[in-house]
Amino acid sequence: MSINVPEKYWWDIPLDQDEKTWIKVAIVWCILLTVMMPWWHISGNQNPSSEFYRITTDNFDKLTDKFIAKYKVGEEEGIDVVAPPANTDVFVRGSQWMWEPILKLKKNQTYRIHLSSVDVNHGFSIVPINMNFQAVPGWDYVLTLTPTTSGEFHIVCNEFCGIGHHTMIGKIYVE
């Protein structure tokens, strides 16, 4: 019985000039992107606020309830609607399976949105614009937000949070 041993394996065959060129291009591109990613993070104006605080879920719950009581202007489908003045601390609570309260904000006015969850991790995604954040129990994440477009925006949970996850949609009205 004889075993056929190939004369050359695939790794023994020299590369064509075109293959060498594409490998060089790929390596240079990888190095360039590796250098650019930290630079974009540091110098970019697309970065979200890095302001966050440790907080108990009970304290965040109390702050949110106090905020709702102070600025409530109505209800929509059983969820409180608030209209806080500009330059105000705004509290948004994520809980299975709702965002509360519904916000009425003014265009071109700045708000500090305090975001947290009282039960599990929730994703805070403002649709149709591409803004994605995390609401994490025990953490108060502060976003400085200046709406520049009027309209109705939806807050969608993009982090699976249980059986009612698909119904977790909040609202922001910008007037």
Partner chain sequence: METEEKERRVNYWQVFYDDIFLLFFLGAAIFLISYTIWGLIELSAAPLSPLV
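Numbering follows the first chain given and starts at 1. In this text, rigid core is short for the largest set of C-alphas that superpose within 1.5 Å between two forms. Just so it is clear, the structure is predicted and the values come from calculations on it, not from any experiment. Compared with the form predicted in complex with its partner chain:
- With the core held fixed between the two forms, Thr21 has its Cα displaced by at least 2 Å.
- Positional change of Ala69 between the two forms stays under 2 Å at the C-alpha, relative to the superposed core.
- Positional change of Thr149 between the two forms stays under 2 Å at the C-alpha, relative to the superposed core.
Can you return the structure of this protein in the form predicted in complex with its partner chain rather than the form predicted on its own?
Single chain only below; no partners, no other molecules.
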């Protein structure tokens, strides 16, 4: 019984054949699961970025404002729309409760997205493509992003950030 003290020399009781076989099969599967992660870093196209910097929220605020002023092409619902050229630094600022600016990107072009927040934690979720990253105050998270489909995408905040959390919606256009 599993509630009683086991036999004194339980270590010496051999495993059943079924148990032995299952352990071997399971180990092979566990090794595969482990190997997949480094392997995808080498040959896959979707990996969480390892590029990040510490930055004060004030400095990130200023960098975003400078970026918006440089590439602004219009406004939508009072939010600035920017069209940065490919391979440039792009800033996305999360704050209670908006994502700024609205981005106009080109399909199959690469951008260095700097993601951060200037108040509390926010979740950067691109829908409907379903990609999710965390925007943390004090941290500049650099995502080297290449949109591979075109259309209109929304940025949804998916980290609770206060009572207005569900109104925090941004936009990305990919042409």
